[in-house]
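So this first bit is one chain, no partners, the form predicted on its own, shown in structure tokens.
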Amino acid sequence: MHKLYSNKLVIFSLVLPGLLTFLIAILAPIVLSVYYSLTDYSGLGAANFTGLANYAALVQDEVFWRALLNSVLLALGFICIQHPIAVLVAWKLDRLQGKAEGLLRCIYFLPNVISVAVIAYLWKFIYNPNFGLLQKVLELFGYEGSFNALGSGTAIWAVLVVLVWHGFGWGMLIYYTGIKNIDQVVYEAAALDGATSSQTFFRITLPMMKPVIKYNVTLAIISALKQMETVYLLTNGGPGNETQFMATYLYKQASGSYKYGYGNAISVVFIVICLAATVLMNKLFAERKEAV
């Protein structure tokens, strides 16, 4: 076996499939995207080189900045609302044990199993200003008139609620798995020392969950930037451009407006932001680790 794995030809044959997949499925599309972002390509005909013209237009594009702001708001919603609740729920589920633990875990994850199209139309009915559940609840509290949550001024917040709710199951499941991997001996030792439930959570669970938290927060930021399907089906970026996100705006420019080069410029900026967010998260958590 040692002789087999010391053979360079064997090593190369094992590495080659993964290397080819990376080159063809990841690196080549990125290189092509960078190239087309420097052209006026519309998806048809010739691609004329225009240099940084698309990026210059992007800087002055108010809709792009609105889309980026919405993506940042969603990332903050994930990090500041969804994830703290997900950590607490995962921790409580771990303490339940028995059949209740499995049942509640399935219930919390259920929205992620349902089709995105079904989720979008379900919330459209909930937000319906004539007969929706939200309208009926508001009427119970004495609200008079018709409240359109997906209308101008409130649409972005209504969309953020749906996205934070819909992604809760994945975040919770990852945290739940991380908590399950913590050695129970540590908790038993803490219990023998008289540690309370809150002390156990803040001084044992959270510190030992740092790698999982770093991974989940990075994933949340990237997910917020590439959010598309639910928004597209729920509002299609409207009313106006109030609920545009980077991915939906990219799709609108590349496919809807036939500005393929401009859409690729947005995708390149998207890749740069994702890489910067990943590096930033690694540095933040590395500094915290050193401080401890």
Contents of the next structure:
Amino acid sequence: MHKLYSNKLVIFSLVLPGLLTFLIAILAPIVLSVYYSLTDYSGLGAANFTGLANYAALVQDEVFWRALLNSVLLALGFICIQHPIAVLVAWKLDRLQGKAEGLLRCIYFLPNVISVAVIAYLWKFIYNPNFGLLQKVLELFGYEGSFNALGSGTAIWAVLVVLVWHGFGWGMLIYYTGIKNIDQVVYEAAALDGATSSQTFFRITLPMMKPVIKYNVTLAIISALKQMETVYLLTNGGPGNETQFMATYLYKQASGSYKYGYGNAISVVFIVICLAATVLMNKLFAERKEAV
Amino acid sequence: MAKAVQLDTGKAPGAGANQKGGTTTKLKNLFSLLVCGSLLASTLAGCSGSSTAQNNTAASGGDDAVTIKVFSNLTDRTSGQGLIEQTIFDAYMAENPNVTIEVEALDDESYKTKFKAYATGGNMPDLVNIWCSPSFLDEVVAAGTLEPLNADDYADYGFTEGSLDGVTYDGQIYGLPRNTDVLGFYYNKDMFEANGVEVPTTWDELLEVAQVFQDAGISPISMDGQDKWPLAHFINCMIGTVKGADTYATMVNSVQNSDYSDPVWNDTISAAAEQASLLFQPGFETTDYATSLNLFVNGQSAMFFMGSWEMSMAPDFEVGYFTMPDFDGDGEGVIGAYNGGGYAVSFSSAVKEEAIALLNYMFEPENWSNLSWKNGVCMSAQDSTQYLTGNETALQNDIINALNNASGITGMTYNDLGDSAYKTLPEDSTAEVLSGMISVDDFFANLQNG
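After the form predicted on its own, can we look at the form predicted in complex with the partner chain?
Below is the whole assembly, all chains and molecules, this chain first.
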């Protein structure tokens, strides 16, 4: 069997399906995307070569920078709000044991098994200033006006709340699995040495979770950058372009405005940013590993 | 890949001849070949699956069997316009047993995206929905996506004057309009009566009515602001009451020359921006179509601004309809109406003649025009007077009276008069100025700078 796997033809055959999939489904679209980003293609008719005109326009496009800023904000929201809470909840869940552990784990994960469309409309209704739950709660506390959380000025924060809430279950579950994989002997030894709960968390749980944290944080950044469905259904980038994210703006330009070439320029920049973010995260965690 | 297989087949005898491999080596080589072969076969099978499926489809139909693929934006096939469309298709298939009609339906935005994908891929379905406006059709026609139709075929179809203008390019028609869409206000008659207000005939009266409802804690007008185009229609209707018969020419001139210096622009945009919070429900800029309709149907707003295609709504109160009150109060003007959706035949269709035959069948006056009116769904772009039954609903009568009493119609709105890339600019800018996100000056600066 070992010799069989050493056979170059077999190796080639085993690699080929994956390689073909990569070439056809990933590399070819990226190459085409780069090509079309250098044209004024509208999606129909001829594509005229325009050089770097789309990229020049992109640099001056305020909405693009706004979309990028929103994506960065979301990534920060994930890293600074969602993930610390997810780690704490996962750790607490692990300590709970018994039936409560399973029940709460299911409850926290529940939003992730609900369709994105349902989630978007659920929050859309909660936020609605005419009949929404939020408005009614505010009225209970004596608020007399109409509060449109998805309106200008507050929309981006309202969207961030939904996205952070919706993605919480996944993050928590991955951290929870990471914690479960930590050898109980370590905890027992710490207990024998008289370690407090917080000491156990900061000196044992967190350091041993580093690989999981690295994976989860990288995933969170990529997820923030490619955020599309929930925002599209919740606000469609509005009001104005206040809640525009990279992916929704790309879609709007390519499909709504028929600026296919311009949309591809956004997608190329989008790919570069995603790659840079991934490399940066790998480097950041690798350096820390060396430091340890 | 074939080369790899041939190479292995050639090596095996050689390996045996030079005594380097015995039976075990041969078996291993054979096993390697089997592994390679099965993997390659499965890969190739995956790649060639579609063509095999296509061949099967073609073979199963028989010699004179025809399958017409229809791409529709009417997703609900059990009520409204979707039901009318499906009913006509079913009747056509019953009359022509050799014809099978396959419908693929998507909602508007998804439809437009996939339409472009089909056009780019050159595999457009045979009969497709279109929008009879430059923002949709200009590039589609220029790219040669649609089959030209013979205008003489429709001489007796009763299409109303000007209704084919939107699908005509260089004297050649490329599709047929489906409806005449009148834009206006559906209103809750019970609510109007309970609050002692009459149907407004001027802009100032509309503001007074809105104030009455605001004071009563009721949203005056339910508006779909998230989709933005209804807001552009609202402005278009306002301009129609001022410019009258010159409305369309004014719009075209402004859009084509980026010239918005006609005072009507500033007057209407300023007034609408100033009064939007009085007229529309809170959060109108983030309210979608379904929610805005539901606000009205559930009695949470007194009026609903939308097109006549909603005439089949049946809430548990009596609904009336009126068009945009006179903005400048001179008693003249036209109503907001245009021919929006329609149908065309794909140029690349393999069953072009059959698709045109189906299209012609759909628009024989006793079909679309008759069925859509009798079922209270919408008004066709054809003369429907012969199909008036006398049993029309009050809402239908309100709409038909609005159209009959009008001195003219506005035609397409400004957001649909440029090319496709232009469309989002006026829609975004209109939504932003009406929701107070940008100033009126910024609105015009946006449109002028493109």
